[in-house]
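We begin with a single chain expressed as structure tokens, specifically the form predicted alone.
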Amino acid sequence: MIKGKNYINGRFIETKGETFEKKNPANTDEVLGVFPQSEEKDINEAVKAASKAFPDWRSLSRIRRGEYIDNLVQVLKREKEGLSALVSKEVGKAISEARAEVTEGIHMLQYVFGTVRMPMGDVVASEIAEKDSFMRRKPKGVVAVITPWNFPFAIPWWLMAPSVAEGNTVVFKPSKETSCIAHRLAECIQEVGFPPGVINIVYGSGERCGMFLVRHPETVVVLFTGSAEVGQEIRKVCAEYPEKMCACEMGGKNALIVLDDADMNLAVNGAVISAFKTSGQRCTAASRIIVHEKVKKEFEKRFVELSKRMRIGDPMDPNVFMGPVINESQLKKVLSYNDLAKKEGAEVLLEGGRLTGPEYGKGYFLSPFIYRKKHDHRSRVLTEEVFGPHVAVIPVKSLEEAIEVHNATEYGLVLSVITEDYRKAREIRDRCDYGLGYVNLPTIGAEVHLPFGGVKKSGTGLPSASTLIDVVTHRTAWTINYAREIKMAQGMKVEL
């Protein structure tokens, strides 16, 4: 069992006061760790350390900062199997998924390390021949990083790695549900020898810890991944401060579109992966399968049959496809949406519910719930994010209707279309609202060098390594005159 301590200014700090336990969602008899419920004084201490470390870290060579990241990669590679097992135990995701997540986090760090020797600005032409103009990037300062529980290894590095590489310092607050993996990250960061205060980690609830970090006057950037409701509150808070910038990725109501010419093997396998990987607890999971009526009957039959064969159980078992949901609250939420679908007139294709018996009795295990329902913009189950193994099959009569149904949600994160017609795929690409799009693939599987972020209620499209640099740095203009006299652009006269 891990006895967690806040990691501040390069040291693990013993704190007095309230604590909370983290249990294994597959076996609630197993306590994985005990952690401090951080308070205002702890946040102040962490921000103070980050603020103090910022001038020296910013002044360090960008390439030297990258070397710290490369050294971290080597440590994480060495610890990969142990980190993967901890992710699997703490989140409840299948061990193969946990390994993939750790690989993704390492890939992010490798990507960022690769950028430190790349240009960090541009030489820009001036109207005046005797002038040289440059665009440069400067770090902003202390960055607050707040992450969810479903990707406790990868998402922190999506946000922290570009921040520190560009010369910022960080205060990181993980989800309470995944404090164990954050503690292991702190141990790896300390082993690498990052200068004290560059990366600080504090534990606790969003209400008592996270929002105070957001409101702290010395956190100039807030990077958040989580629910739309919390993200919107963070955006409102940041708007109150003249310097504070935020980037929020806030979930989705994603769809897999199956057109009438679809390869059915790709459609069915893609639907199962999209809907049920990580027990549907991904912001990129598809909870809507929009299917052309011509292929609906075959698709439903095969989709339900394959879903019935899905192996659910101990996520550490390499043969398991789907583990438990994260906690009792999430389990009850999913069950409530299952009931709501029936009340809203859905036709159940595969009944889902809490699994019982010796293999499941001590965990939060759910079987998949699949139903058919015609689109209705008033339907809560078709428009609200569920975040569990709950999926609707929505029949449509045409490509045009598929596009209309896809866009009939407040979210806009991910879509996938299964089709053999590149012209139809282009229509989907150009007319649907999304941040990440796929053809003949599941809705999950983003790669670190591509943009990650949505539109509408899903966010602003900013929080990933390939675009995050625009949030954590200022673009600055620098112009030098080499003439012995002043010459102005736009033909402005300078005679007195």
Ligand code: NAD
Second form
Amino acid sequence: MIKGKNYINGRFIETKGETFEKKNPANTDEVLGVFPQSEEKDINEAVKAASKAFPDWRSLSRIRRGEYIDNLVQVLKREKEGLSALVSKEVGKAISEARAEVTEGIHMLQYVFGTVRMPMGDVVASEIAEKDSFMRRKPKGVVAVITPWNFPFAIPWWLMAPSVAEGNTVVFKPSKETSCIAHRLAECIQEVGFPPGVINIVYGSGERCGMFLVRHPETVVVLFTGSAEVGQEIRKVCAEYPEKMCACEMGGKNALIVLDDADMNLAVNGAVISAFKTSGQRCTAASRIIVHEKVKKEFEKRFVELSKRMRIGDPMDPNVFMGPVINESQLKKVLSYNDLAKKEGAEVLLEGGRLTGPEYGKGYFLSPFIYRKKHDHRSRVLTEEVFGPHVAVIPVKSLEEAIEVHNATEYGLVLSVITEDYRKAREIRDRCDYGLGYVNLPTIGAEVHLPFGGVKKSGTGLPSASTLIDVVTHRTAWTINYAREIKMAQGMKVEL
Ligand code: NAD
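One more: the block was the form predicted alone; return the form predicted together with this ligand.
Every component of the complex follows; first up is the chain already shown.
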């Protein structure tokens, strides 16, 4: 069992006061760790350490900062199997998915390491031949990083790696549900020997610990990934400060669109992967399958058959496709949406519910729930994020209707279209609202060198991963005159 301590200024800090436990979602008898419920004074200490570290860290060459990241990659690669097992245990994610997540986090660090030798700005022309102008990126200062539980390894690196490579310092607050993996990250950061205060980690609740961090006057950037409700609250708070900016990556009500010419193998496999990987608890999971009437019958039959065959159980078992959901409140939420679907008149295609018995009794295991429902913009189950193995098949009669139904939610994160017709795929590409789009693929499976971020309620228009550099740096203009006299742009006269 892990006895977690806040990691501040390069040291693990003993704290007195309230603590919280993290349990294994597949077996709630097992306590994985105990962590401090940090208070305002702990947050102040962490931000103070990050502020103090900023001037020296910023002054270091960008390439030297990158070398710390390369060293971190070596440590994380060595620890990969243990980290993957911990992600699997702590989140309930199938072990192969946990390994893929750790790989993705390492890829992000490798990508960022590569960028430190790349240009950090541009040289641009001036109207005046004797002037050179530069666009240079400058770090901003202390960055607050607040993350969800479903990607406890990859998301922190999507956000922290570009932040520190560009010369910012960080205070990171992980989800309470994944404090164990954050603790292991702190140990790896300490082993690498990042200068004290460059990355600090504090544990605790969102309302107390997270909000203190958002409200702290010295956190100039807030990088948040989580639900749309919390993200919206954070945006409002940041707007109260003249200098604070936030980039929020939030939920989705993603759709897989199966057109009348679809390759049915791609459609059915894509639907199962999109709906049920990580038990549907990915921001990129598809909870809506929009299917053309012409292929609906075959699709539904095969989708339900394949979903019934999914192995549900201990996520550490390599044959398991779907582990438990994260906690009791998520389990209850999904069950309540299953009931709501029936109340809203859905036709159930595969009944889902809590699994019991010796294999499942001690964990939060759910079987998949699949239903058919005609689109109705007032339907809560068709428009709200559920975040579990709960998926609607929505029949449509045309490409036009598929696009209309796709856009009829307040979210816009990911879509996938299954079609053999490149003209139809192009219509979807140009007329649907999304941040990440796929053709003949599941809605999951992002790669770090692409932007990651949604539109509408799903994001703030400032994607993370490879494009986060735009959020954590300020583009400055720097112009030099080489002439012995002053000549102005726009033909302005300066003679006295
Ligand atoms: P959440 O919004 O409940 O919590 C996310 C983080 O915010 C946690 O660290 C939490 O402690 C903190 N928090 C909660 N309330 C806060 C407050 N008032 N002030 C400051 N911080 C606060 O989300 P979750 O349940 O951890 O994760 C699931 C959600 O995350 C889903 O909506 C999912 O779609 C979304 N998600 C989005 C992306 C993306 O990149 N778009 C990726 C993964 C998950």
